[in-house]
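One chain comes next, on its own, written out as structure tokens in the form predicted on its own.
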Amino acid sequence: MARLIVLGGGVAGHTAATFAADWLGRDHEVVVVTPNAKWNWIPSNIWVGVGQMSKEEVTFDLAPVYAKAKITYKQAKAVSLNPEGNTQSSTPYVSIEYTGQGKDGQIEEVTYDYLINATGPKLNFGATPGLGEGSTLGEHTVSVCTADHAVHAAHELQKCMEKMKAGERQKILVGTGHGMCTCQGAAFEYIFNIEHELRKAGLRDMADIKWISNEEFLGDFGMGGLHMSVGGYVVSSRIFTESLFAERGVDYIIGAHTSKVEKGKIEYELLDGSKGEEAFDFSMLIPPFAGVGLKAYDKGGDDITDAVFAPNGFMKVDADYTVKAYEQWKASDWPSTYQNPIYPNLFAAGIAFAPPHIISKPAKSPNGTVINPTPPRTGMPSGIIGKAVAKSICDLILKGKDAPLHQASMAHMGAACVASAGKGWLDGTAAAMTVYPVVPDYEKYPGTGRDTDYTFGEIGLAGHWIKHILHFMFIYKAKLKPFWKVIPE
């Protein structure tokens, strides 16, 4: 019997584990190690953050789902990897520390034949002074990165709205909390959902709403922007996004590194080296992401973390990590199988793999401060990668170690995104976009880097309906309800 351990129960890990358990059957074991007791459909956290959904509507208990799938579930966090075993045994294992199931704080060493690192990101609030401490949200701003964070955000937003009702004008600031953040899309959705809720409540004229982002231009979204077909014309995401900001009366600061957060105020630095301050009464700033801090040790107990993980804490895979000038970056630099180059039974999926470089053009201020988005690897790409990695491992187990690996390069992958700009069955809006490929290929598609026949976008009520339907569809799939496998990633 072979044992596959999946570290993480998010989109990538949950997808990998559930498909692997289905494909491997009862003759092999699938183990999920995650510190969370609940699964969270993170894209809907923005609706929780404006009070339009409850925490219970975006989460469910993992234990019964894994019991149904015959997956061994350990509510614990991974601490370290020993891919060579130790001096007593050559069997690889992972050390975990329990966070629940009545075993809090207990350490266990779990052996494996194959392992998928799908731990996702550490929310690195501590990277910006005042934003938080380590991975813990601070007291000056809110977040929608977790369901609990979003509940807190809704509570603080409601207090802000009560002040408006009392005649007190409020300043709202939403965006990125560091010069190297990713996930601009979540902040984008949140700011426009706030704007929508204020209009519904008749309070829009009592709020000054401002966006702050590390993007060089609006509509970059960590993908270097894109050219897409809209209404029969090819337009840039910059024009698409700037039009929405103008239509909704939302001001913005771009090319910004949030360098410090205090009560009611942030300090920032721009790409031109200038510095400024921005006051706020309510603020949601996305933190930068980092690896969760897994360590790795060889057979003798020596630290080999730097060999297995990149400096940012994400796992090295089959990418080209050679340091190159921006003009030399290629789509082929990106990984396709997500197998670790040193230990072939180690794979990474979703946010946990180390990208070879950013997608947007690199940028620094004259002061040397890096201000550019890091690559998005969430949502649909995470699910596709998780499924492909699971299929590779299942084939290695069932067909032998010479079985070819499945590929899911982001440079050959299309993705769909539905970004909410306000919730409501009759007055809601969302920007529905597709992009192909996610990582631009300027050799294949000169000029734009993407196929404009498959990269398009529209905004309107229909997009909102699609996003709402997807909310129920993906939670249904994650719960392994009947015919869950036919729902695409």
Contents of the next structure:
Amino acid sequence: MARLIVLGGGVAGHTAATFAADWLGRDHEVVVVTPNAKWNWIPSNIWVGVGQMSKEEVTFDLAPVYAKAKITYKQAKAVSLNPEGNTQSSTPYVSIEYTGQGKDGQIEEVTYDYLINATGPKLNFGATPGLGEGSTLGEHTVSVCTADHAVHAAHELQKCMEKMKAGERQKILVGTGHGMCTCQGAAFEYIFNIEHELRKAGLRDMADIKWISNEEFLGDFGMGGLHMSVGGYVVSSRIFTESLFAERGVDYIIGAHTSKVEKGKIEYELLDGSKGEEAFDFSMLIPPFAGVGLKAYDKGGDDITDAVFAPNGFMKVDADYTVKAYEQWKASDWPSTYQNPIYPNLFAAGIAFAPPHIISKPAKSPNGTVINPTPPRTGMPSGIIGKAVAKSICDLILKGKDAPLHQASMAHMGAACVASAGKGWLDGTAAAMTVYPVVPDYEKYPGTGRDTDYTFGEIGLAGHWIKHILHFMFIYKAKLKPFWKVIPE
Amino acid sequence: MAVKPEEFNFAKNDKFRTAMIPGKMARYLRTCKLWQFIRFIILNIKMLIVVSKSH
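Would you generate the structure of this protein in the form predicted together with its partner chain, following the form predicted on its own above?
Let us now look at the entire complex, which starts with that chain.
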């Protein structure tokens, strides 16, 4: 009997674990190690953050789902990996520390035959002074990164709206809390959902809403933007994004590294090296992401973290990590099997794998401050990667160690993304977009790096319907309800 | 003379002066239920094609 351990129960981890359990059957064991008791459909946290959904609508308990799937569930966080075992045994194991199930704080060593690192990110609030400490949100801003954060954000937004009702004008600042953030899309959704809710409440004229982002241009979204065929033209996402900001009266600061957060004020540095301050009454700033800080040790107990993980804490996989100039970046730099090059029974999926480089054009201020978005690896790519990795491991277990690995390179994969700009079955809007491929391939598509037949976007009520239906569909799938496997990632 | 909604924001901020702002028809179509139902079908087909190419 083989044992597969999946670290993390998010989109990538949950997808990998549930498919692996289904494909492997009862003859093998799948173990999920996640510090969380609940699964969270993170894209809908945006609606929790504006008070349009409850925490209960975007989360569910993991334990009964894993019991149904015959998955061993350990509510714990992974602390360290010993991929060579130790001096007593050559069996690899992971050390975990329980966070629930009545075993809080207990340490356990769990051996494995295969391991998928799908821990997701550490929300690195501590990277910006005042934004928070370590992975804990600070007191000056809010976040929508977790369901609890989103509940808190909705509460603070409500207080802000009460002040507007009392005649007090409010400054709202939403965006990225560091020069190397990813997930601009979530902040984009949140700012336009706030704007939509203020209009619905008749308070729009009482608020100055401003966007701050590390993107070099509006519509970069960490993917270097995208080009779409519209009306006979090939048009940059910048045009459409600027259009939305202008239409909705949302001012913006771009190319910005938020360097410090204080009560009611942030300090920032721009790509031209200039520095500025921005006051706010309510602010949601996305933190930068880092690896969760897993350590790795060899058989003798020596620290091999640097060999297994990149400096940002994400796991090294089959990518080309050679440092090279932007002009030399290739689609083939990106990993396809997500197998660790040193330990072939170690894989990473979703945000936990180390990308070879960013996707957007790298940029620095004259002061040397790096200000560019890091690559998004959430949602659909995470699910597809998780499933491909699970399939590879199942084949290695069931067909033997020579079985070919499945591939899911982000340079050969498209992504569908729906960014909400306001919730409502009759008056909501969302930008529905697809990109193909996620990572531009300038050798295959010398013009824009992507296939413009499959890269498109438009805003409207239909996009909102799709976003809301996806909310129900993916929670249904994650709960492993009948026919869950036919719903694509 | 009343300012058209699509022209209003041009004056609000220098950054908006070069932006494309949707006119009356574009804004109407965005939430027109019949048109959006058609777009819903088309968008789903387009997305399914991209999803199928990615698996």
